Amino acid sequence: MATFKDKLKLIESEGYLRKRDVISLTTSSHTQIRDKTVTSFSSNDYLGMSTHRDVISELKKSASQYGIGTGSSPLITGYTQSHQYLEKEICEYLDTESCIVLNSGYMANLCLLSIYDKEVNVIQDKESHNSIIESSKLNKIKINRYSHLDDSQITKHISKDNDILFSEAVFSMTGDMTNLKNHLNIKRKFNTQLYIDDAHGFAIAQKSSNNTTIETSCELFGMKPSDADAYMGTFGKAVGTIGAFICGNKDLIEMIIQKGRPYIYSTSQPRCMIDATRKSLNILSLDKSRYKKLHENITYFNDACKIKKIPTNLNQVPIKTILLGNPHLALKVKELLLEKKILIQAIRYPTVPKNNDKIRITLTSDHNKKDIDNLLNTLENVICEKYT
């Protein structure tokens, strides 16, 4: 039997060894790493809300009043008035019937598929987030996966009524978007359930209407979150705090309370963090300046990439990737940029399929045009040198 040491050596030789850098975060756009300050294009804090002074002030105020821990799960004494208020407020923002707040997006997806007593058929994209994949594996689920973004394959996997089409709105490692309108049409035609994971679209997705005060990817396709049987969003990205939520009808949410093991058996989020999340959402619902700046940066980045012929996705999302296809090359490009005081991430198997290794860039509202120009000029030089 191979020892862990042998396995670790093999992982490293293949270019897949993961390492943790110790950082000191200043803003969503600048970070201190390896004793130097760099421009960061690695944060999912898309709107810079994690350092918003009013959000921090609310957290401090709540912590002083209520302490920094709930001390138990939501079904014991961990469901506070703040948790209840947050759930009601999200329903108002998104015009949904019911809502439940959980500790993370990963936990939310595990909960969604843990409520079934009998085997159900789940249809999902092959590049779905690990939380969707693992939720299917851990629970009584029959998994059917279709080629990335190839909606034409979905119907051949539908077996009976109440199959679940589990759709990731914005793919976290590519920036690709699912055509949610197609998925809604499939739901209606074949009587499937539609679950939407909008972790990277909630509060930042480009809107085509003014139906809600908090943006979601649904509006981009002329939908509402309530058109889905379950809509999941997170607070750890655009909202700048931590945790997640699921919206759906009252019966679905009640079933999660009864059967969602990750929810039932986990200590709930601290009340002070919940109050900080409420404050952040309130600000984002009223003040769209950060949202507008983010989309200005995305448009500026996309236009510059067209001119420079940098091969990346050009949709209106803050996640940008460049496919390299080799883990060692992805790591090398990351280090080359870090030498220039720019932090991007090398994304490798098993986060993405083998031979799909890439660099990942995330834009935020805190970046300015100079930051973006510096990044793209450096990338252009690296690409011209053919990554040598």
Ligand SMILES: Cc1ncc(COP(=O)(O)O)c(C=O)c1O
Contents of the next structure:
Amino acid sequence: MATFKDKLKLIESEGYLRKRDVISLTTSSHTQIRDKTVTSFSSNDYLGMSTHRDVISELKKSASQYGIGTGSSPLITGYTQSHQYLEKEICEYLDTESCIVLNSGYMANLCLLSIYDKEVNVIQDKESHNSIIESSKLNKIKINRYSHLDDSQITKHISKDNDILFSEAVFSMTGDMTNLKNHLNIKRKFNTQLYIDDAHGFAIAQKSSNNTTIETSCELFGMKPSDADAYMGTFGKAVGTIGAFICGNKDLIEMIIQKGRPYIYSTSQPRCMIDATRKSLNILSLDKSRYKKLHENITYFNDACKIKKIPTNLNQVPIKTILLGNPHLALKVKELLLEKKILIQAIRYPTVPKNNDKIRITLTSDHNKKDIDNLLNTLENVICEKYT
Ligand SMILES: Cc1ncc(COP(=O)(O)O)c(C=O)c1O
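Switch from the form predicted on its own to the form predicted together with the ligand and print that structure.
Every chain and every other molecule in the complex is listed next, the one we just looked at coming first.
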């Protein structure tokens, strides 16, 4: 049997070895890494809320009042008034019947499918986030996967009422978007359930002008979170804290409390973090300036990519990727940019399918035009001229 050492050597030689860089000071747009201060295009803190003064003050205030740990899972003593308020507030923001707050988006997706004890069919895009894939491996779940974004294959996988179409609204590793309106039509026509993972759309997806609540990608697709059977959003990205929520009807949320093992058997989030999340959401619901700045940055980036012919997706989302198709090349481009004090990520198999290795750029509201120009000029030189 191959030893761990042998296996690790093989992973390294194939270009797939993962390493953790130690980060010292960081904001959503600047980071200290390997003793250098660099412009970061790697954070999902899209609105810079993780360093918002008022959010930090709220966390400190709550920690001084209630301490920093809940000491147990939500079904013991870990469900505080702040957790309850946050669930109520999310229902109000999104106009949904019921909500449950969980420790992470990964946990939320695991919970969603751990409530089934009868055989159930789940239909999902082949490039779904790992948490959707792993959650589908629980229990007696039959996974049916269709080619990336090819909705025409969905209906042939539907075998009975209540099959679950589990859709990622904005794909974390490509910035591609699911046509949720179409998925909603499929749900209505074939009586399937629709579960939406909106980790990268919640609170930032472009909205219609008359929306007055926290923006959602559902709005972008002309639907509401309550049209879905389950709508999942995370706090670790645009909200700048940590955790996640699921909205649905009362019965679905009650089933998660009864059967969602990752929820039942894990210590709940600290109350001070929940209060920080509440504060962040409150600020985002009132002040649209960060949201507007982010979208200005996305438009600026997209327009420049068109002119410079940089091959990336032009969706109105902050996730931009450039396909390189080779893990060694993806790492090399990352290092070349780091030499120029720009941090982007090399995304390799198995996070993406083999030969889909790429670099991933995330834009935030904290970037300015100079940061983006510098990134684009460097990308143009490093990638367009040398490697594509
Ligand atoms: C699409 C998607 N779903 C779920 C998650 C998990 O969320 P969390 O980081 O809160 O565990 C992520 C995280 O990157 C994601 O991209």
